[in-house]
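Given as C-alpha cells, the chain that follows is alone and in the form predicted on its own.
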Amino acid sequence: MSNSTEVFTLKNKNNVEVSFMANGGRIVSIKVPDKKGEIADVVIGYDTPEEALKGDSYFGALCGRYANRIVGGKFTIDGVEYQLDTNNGNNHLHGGFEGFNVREWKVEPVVIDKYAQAYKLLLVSPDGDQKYPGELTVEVVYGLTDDNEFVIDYKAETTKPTVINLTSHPYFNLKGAGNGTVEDHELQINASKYTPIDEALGTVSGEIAEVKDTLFDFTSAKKIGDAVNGDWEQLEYGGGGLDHNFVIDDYDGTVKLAATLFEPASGRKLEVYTDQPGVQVYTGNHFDGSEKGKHGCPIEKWGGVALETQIFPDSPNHDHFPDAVLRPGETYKHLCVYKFD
C-alpha cells in the first residue's frame, strides 16, 4: 500500500504537470502555462500533502461509491431497501462518512500508448462498506496526453447489485490558486436543462427544468459572477451559489463536450469532455476564508469551481433519471477529460 503522503506526478512535453496522492486519489496540483507561457497551479488546495490530509478531504479527491446526494440515504434494488449513512443533513453525500475520498488507493505506473504518462489506481470496497451491497472493485487510470488532456478513466465491477456514481472533485481557478475568485471566469455548459434543488430535501426532487430565462443559462459563455451574484432562490438552496447538476444535451453514452471554462486575463481555457449524462457545477460556496490554502492565501468563497462529471443526484430514486444500478457481470465505465489550452 502506498504511503498516504506520497505524491505522484504526470508530465508531458508542454510543461503540464498533474500531481496526486494515493490517499483519496487526490489531485493536489495541476500546473499549466498561460498565454505567455508562464506556469501556474490551477487547482485550489494546500501547499503540502500533510496539510491536504488535515484539510478538506474532498479537494481533488475521487468520490464514491455514490458521489453527490441520495435523499434520506435510502434506495431500493429488486425490492430490497438499503439505508446508507446520512452525512449531509438527512442525506447521503459522496459515499458517506468514510467515502473513497479518504481511502488509500493502490497506485502503480502503467504504459498506455496514448498517454505521455499514466498511473492506475486500485481500490476494493468490501460488501457492506458504508452499508452498500456487494464487493466493489474499482480501477481508475489517470493519464496525461501531449495534447494537454488529463484523462480520468473509471471502471468498476460488483459481486451484488448495487448503485454507483463516481466522480473527481478538483476546484479550478485558471488564474492560479490563491488569486481571487472565479467570478470573472467565463463558463459555457452544453446543457439546456438542469435539476433544481428542493429546499426541504436539500437536493433534487426529480424535477428537470429548462435553464432558459434563468441565471443558470450557460448555453452561451457568460461570467460565473453574473450567476452567483444574482438574486434567486436556487442560489440560496445551493448554499449561496451554484451547486447544481446540469443535464448534458443529446446524451447518448458517447464522449461529448460538457463544459468550457475560460479566464480572459491568463488566456487559459479548460474543456471538459465526458460520456456521463450530467455535470455538477459547484462554486465552493461553503468556503469563508477561515482556512489557509496554497501560498498561505485564504480559501475564499467562490475561490474555485468544480466541474464534476457524473450521473444525476438521487438517481436511484427516480426512474426517469439515468440508471445508477450496477449488477454482477456488468462493468461500470466513466470517462472524464479535462483538456487545457
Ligand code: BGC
Second form
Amino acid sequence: MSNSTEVFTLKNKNNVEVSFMANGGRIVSIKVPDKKGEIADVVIGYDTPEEALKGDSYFGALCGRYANRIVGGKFTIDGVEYQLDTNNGNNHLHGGFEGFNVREWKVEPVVIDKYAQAYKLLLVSPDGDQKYPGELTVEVVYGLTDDNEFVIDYKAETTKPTVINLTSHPYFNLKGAGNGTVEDHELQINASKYTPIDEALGTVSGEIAEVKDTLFDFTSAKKIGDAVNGDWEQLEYGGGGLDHNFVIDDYDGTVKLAATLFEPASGRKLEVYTDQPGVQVYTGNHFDGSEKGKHGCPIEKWGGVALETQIFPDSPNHDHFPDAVLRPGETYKHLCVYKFD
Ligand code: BGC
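Now that we've seen the form predicted on its own, could you pull up the form predicted in complex with beta-D-glucopyranose (BGC)?
Let's see the whole complex now, leading with the same chain.
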C-alpha cells in the first residue's frame, strides 16, 4: 500500500489534460472540451489526491494482476492448483486485497514521437504477491496524442507461468463529474455476444450468449438508461445495472473500435479502441450517494460508466475463453485507446 499523493499531468495542444497519481496509476481527471469549447472533467472521483487515497481505490486505477473476478480465487496451470485470496464474496476481484490499484508505481516521463506527452509507469510484483506465481514486471505507458487520444499501452513479463489480465478503471461521465447520472448517455458496443452472470457464482458461468432481443443489445447506439432501468435478472445479478463483459465482434488481436459513448447535451464523444477480446461495462451500481466526490457532489448510482478493456472474467477456468496464462519468455501486451471528440 502506498500513501503518496504525487500527481502527474499530460497535456496536448487542444487543452486536453489527463492527470494521474503514482498511487495505483489512478487517473484522477480527464479534462476535455464540449461542442462549444467548454472544458469539463469527464471522470468521476475526488477533488484532491488526499481524498482519493481515502476513497474508492478502484477509481481510475490500473487493476491487476487479474482484473475482474476469478471464481473461488482458484486456477490451475500445468496441473498445479493456486488459491488466491477471495476479497469479493467467494471470488477474487481485481488482483486481491492489495492489487495494483493501491501500489506505488514508479513514474518517469518518456518521449515517444506519436504522443504530445507520455509517462511510463513501472511496477515489479514479487513472486507470490497476492499469492500469484512468478515475479511479474509490468510497464504501462500513458500517452496523450494531439488527436485527443489517451492511450494506455501495457506490457508484462513473468519469471514463472502465471495468469494476467490488466485493465484501467476510470468511470466516465461526459457531462462532467457531479452532473447527474449516465442514463442519458448513448452507448454503442461492437458486441453481438456477452457473458451472462450466474447468480450463485456472482460472476460468469462460462456461457456466451447473444445480446439480440435483450436489454444488452447495444449493437446500435442506445441510451444507458433504457437498459439499466429495465426489468431483468441479469441487471439484478449485476448489482442493479450493467456489470457485464461484452465479447467484441471479429476479435483478431488487432486494435478495433470496441465501444462509443456519446452525451447529446455537451456533444462529447468517447471512442474506446482495443486489441483485447472483451470490454467490461460497469455502470457504478454500488454507489449510493453517501460518499462525496468532485465539487462536493454525492457519488450516485449510475454516476459514471467504466469501459474496461480486458479478457473475460474467470478466463483461467474456461478453456473456451481467452487464454489468461503468461509464461516466461512471453510478453503480455494490451492496448487501450480512449479517444475524445
Ligand atoms: C467490477 C464491479 C466492481 C467494481 C469495483 C468493476 O470492474 O465489474 O463488479 O464492483 O469494479 O470498483
